[in-house]
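Read the single chain below, which is given as C-alpha cells and is the form predicted on its own.
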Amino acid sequence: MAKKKLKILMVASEAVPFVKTGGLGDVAGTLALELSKAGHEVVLVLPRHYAIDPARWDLKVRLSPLYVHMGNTTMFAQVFETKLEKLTCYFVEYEDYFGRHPLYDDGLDGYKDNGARFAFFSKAALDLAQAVGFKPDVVHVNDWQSALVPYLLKTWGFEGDFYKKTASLLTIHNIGYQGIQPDLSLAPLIGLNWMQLRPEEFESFGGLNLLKGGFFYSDHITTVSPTYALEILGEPGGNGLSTYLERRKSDLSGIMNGIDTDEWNPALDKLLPARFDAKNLAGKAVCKAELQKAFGLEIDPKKPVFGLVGRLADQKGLDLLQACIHELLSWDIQMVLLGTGNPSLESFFGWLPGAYPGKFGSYIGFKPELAHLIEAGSDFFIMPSRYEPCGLNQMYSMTYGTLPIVRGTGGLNDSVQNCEEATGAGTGFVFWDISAGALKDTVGWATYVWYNNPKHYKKMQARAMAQDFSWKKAVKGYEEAYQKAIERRAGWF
C-alpha cells in the first residue's frame, strides 16, 4: 500500500538555515526539509527575529495584517513568506517581541515576556495557517516554545472545523527548558481557565510550566535519541518532570536525530584544505597538518591529537575535562578546543595554549570552518556531557574518520559503539561514571589503541565511516509517530 503523503504544520522558534542557537535549531530546519522532500507537504513557521534578514532570504509579506485571536485580547502580525526547495517558510513579525537578539535572553537571564513572546506566537502559528487555507493533518511543536500549541488545537479548536481532525505531536530537544513561568498572571494572555490551571495541566509551585502542559495535551510526545526517551522517565533526567511523561510513556518515541550530509561530508566539504572518503584518507592527513598548524600545535602526524568542538558548559561535562586535563597533557598527545560559554571555562581553556605551548590550542569562540577542521584533522574528539539528549558532533567525528570518546548517555549511547579491545570492533569509546576519573582513563585507553595497536584504531575509523546517519531512517520514524498522533486524535471524541 502506497504510503499516506501527509500535510505537516513544523512550528518552532528557530531552524536552519534561517536562525538557530542550538539542535532544535537543527533538527526542526533539516526535518521540515527533509519531510518535504519525501513526498509531504509541509510548512515551516517562525518568528521573524531580527536575526533573520529578510533580503537575504527573499522574503515577501504574505499577510498583513494577520490577525491574532488570544484570550483577552487581539493582537496583529505581519507574515512573510519564501520557499527552501518544496518548502513553503512563513515568519511572524512582532517587532516588539521579535526585533530582538539573542533570541531568548539578554546574554544573562531569560527575557521576562518570554512566555507571552511564545503565547502569542503558538497562536499565531495556528491563526496563520487558517488564514492561508492550510489545514494540516498533524501540527508538529518543539520544545516549550511552541508547546501551547496542543493546548490550543484541543479547547480552541473546536470553535469550528478547521482544526477538528488536527493531531498534534510535540518534540522534546532538551527537558532542561520548559517554559517556567513565576506566576499566574500569564494565564488570561493564554486563555487557561480554572481546570488548566491544576498540576497535571499547566500549574507549578503557583506558577505555569508551559512544556508540561504540552505533555497533557499532545496526541504524540518524541524526543531526540532512544535512550534519552528512557532517561527523562526518571530523575534526574525527567528535571522534575518524569511523573508527567510517566502517565504518557505510551504515547513518547525516542528517535534518533540525522545530520545534514551535504554540509557535514568530508568528499564535500569545501571548508577544508582537502577532501577525503574513507577509500582515501590522503585528505584527513592534510586536514590534521593544517589543524595543527592553525592551532599553533607540533606539526607531526604521528602524534594523536584531540579535538573539542561545544559549548562551555557543566552539562558538556567540560568541568571533567579542566579537572583531568594537567595529566592528559603530561602525555605524548596533543588536544584543540573550540568553543564559548562558562567564563571561567573560557578563562581557563584560553589560558592553556600559553601553559602547554606546541601541546594543546584553543579558540574561544565559534568559526565553522575551524569547527569543520577540528572534525576533519582530529584522530579523536572528546564529549563527555553530562546528559546529551542526541548529540549531533559525535555523528559528524564518525563521518570524518574521527573516533569518539564519549561518556554513554542518551543519544551519545545510542550512536556510538564501544571499542571492543581483543577484536577492535566498535566505533568510539565509551565510559559511563561522571567523574574526571573515567574521563582520563577513557582517553588513556584511546591513547593506548593509537600507539600499540593501529590496525585496531584503522579497524574502527572505517567502522565508523561506514555508518548511516542521514535523516532517513529519522524520517520514517517521524512518519510512523505521525500516525500514532493521528489515530490517537481521531479517538479523542
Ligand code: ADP
The other form holds:
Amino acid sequence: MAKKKLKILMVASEAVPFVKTGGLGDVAGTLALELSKAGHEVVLVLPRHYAIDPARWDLKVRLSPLYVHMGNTTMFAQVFETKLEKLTCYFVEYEDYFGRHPLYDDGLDGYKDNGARFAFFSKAALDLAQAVGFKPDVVHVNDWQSALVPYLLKTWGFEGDFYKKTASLLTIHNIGYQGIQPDLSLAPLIGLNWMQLRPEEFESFGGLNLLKGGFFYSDHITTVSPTYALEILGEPGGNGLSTYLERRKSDLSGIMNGIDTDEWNPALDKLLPARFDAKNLAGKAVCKAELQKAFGLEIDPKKPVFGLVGRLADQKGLDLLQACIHELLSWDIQMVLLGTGNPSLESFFGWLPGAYPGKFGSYIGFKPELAHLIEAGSDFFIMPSRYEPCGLNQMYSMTYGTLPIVRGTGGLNDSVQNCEEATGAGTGFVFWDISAGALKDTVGWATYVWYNNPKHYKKMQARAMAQDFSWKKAVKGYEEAYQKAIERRAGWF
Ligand code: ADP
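Beyond the form predicted on its own, can we have the form predicted together with adenosine-5'-diphosphate?
Once more the chain from above appears, this time first in line as the rest of the complex follows.
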C-alpha cells in the first residue's frame, strides 16, 4: 500500500539555510526539505529575522496585512514567501519583534519581551496557514519558541473549526531552554485562563513555563536521540521538568538527527586538500600531514592525532580535558583543538601550544574549513560531553574514518559502538564517568590500540565509515511519529 502523503506545517524560530544559531535551526530546515523530497506537502514558517535578507532569498509579499488576534487586540503583520525546491517557506514580518539581532538575546541576557515575541509568532503561524488555506494534518513545533502552538490548536474552536483535526508534534532539541516567564503578564495575551494556570500546564513558580505547557497539549513529543529521551525523563537531565514529561512518557520518542551528507562527505569535500573514501585512504594521509603542518605539529604519519572541535561550554566537558591534559601530552601523541566560548578555557587552550610545541595545536575562533580538516586529518576525535542531546561531530568523525572517543550520553551513546578489546568490534571508544580519570584512561586505551593493534584500528575505521547517518532514517522516524500524533488527535474530542 502506498504511504499516505501528509500536509505538514513546520513552525520554527530558526532554520537553515536562512538563519541558524544551533541544532534546532539545522534540524527544522533540513527535515522540512527532506520531508518535501519524500513527497509530503510541507510548509515552513519562520519569523522574518533581520538577518534574513529579502533580496538574497527572493522573498515576495504573500499577505499584507495578516491579522493576528492576540487577547483583546488585533496586530497587523506581513507575510513573505519563497520556495526551496518543493518546500514553501513563509516568513512573518513584524519589525518591533524581529527587526533585531542577535535572535534571542542581546549577547548577555535574553530579551525581556521574548515571551511576547514568540507567543505572537506562534499565533501568527496558525493565522497565516488558515489565511492561505493550508490545512495541515500535523503541525511540527520546535522547542519553547513554538511550544504554545499545540495549546492554540486545541483551543482554536473560538476562531472556527479550521484546525479541528490537526495534530501537533513537539520536538525538544535541548530541554535546558524552556521559555520561562517571571510573571503571568503574558497570560491574557495568549488567552490562558485559570484552567491553564496550574502547575500541570503552564504555571511555574508564579510565572509561566511555555515548554511545559507544550508537553501538556502536544499529541506527540520527540527528542533528538533515544538516550536523551531517557535522560530527560529523570533529573538532572530533565532540568526540573522530568515529572511533567513522565506523564507523557508513552507519547515520547527519540529520533536521531541525520547529517548533511552533501557538506560532510570525504569523497566530495572541497574544503580538504585531498579527498578519500573507505576503499582508498591515501587522501586521508594527505589531510593528516596538512593538519599537522597547519597546527605546527611534527609531521609524522605514525603519531596518532587527537582532534577536537566545538563550543568551549560547560556542556562539552572540556574542563575534564583541561584536568588531564598534561598527563596526556606526556605520551607519544598529538592533539589539535578548534573552539570558542568560555574565556578561561579559551585562554588555557590558547596558551597550551606554547607549552607543548610540535605536540599540541589550537585555533581559538570559529572556522568551518578548519573543522573539516580536523575531522579528516585526525585519527581520533574527542567529545567528553556532560550531556549531548544528539551531537553531530561524532557522526562527521566516523564518516571521515576518525574514531570518536565519547562519553556515553545522549546521541553519543546511540551512535558510537564501543570498541571490543578482544575482537576489534565497534566504531569508537566510550566512557561513562564524568571524570578526568575516565577520559584519560579512554584516550590511553585508544593510544594503546593505535600503537599495538593497528589491525583492530583499521577494522574499526572501516566499520565507522560504513555507517549510515543520512536523513533517510530520521525522515522515516518522523513519519511514524506524525502517525502517532494524528491517531491521538483523532481520539481527543
Ligand atoms: P552543538 O550544536 O551543541 O554546538 P554539535 O556537535 O551538534 O554541537 O554541532 C556543532 C557544529 O558546529 C558542528 O558542525 C561543528 O563542526 C561546528 N563547530 C563548533 N565549533 C566550531 C568552530 N569553532 N569552528 C568551526 N565549526 C565549529
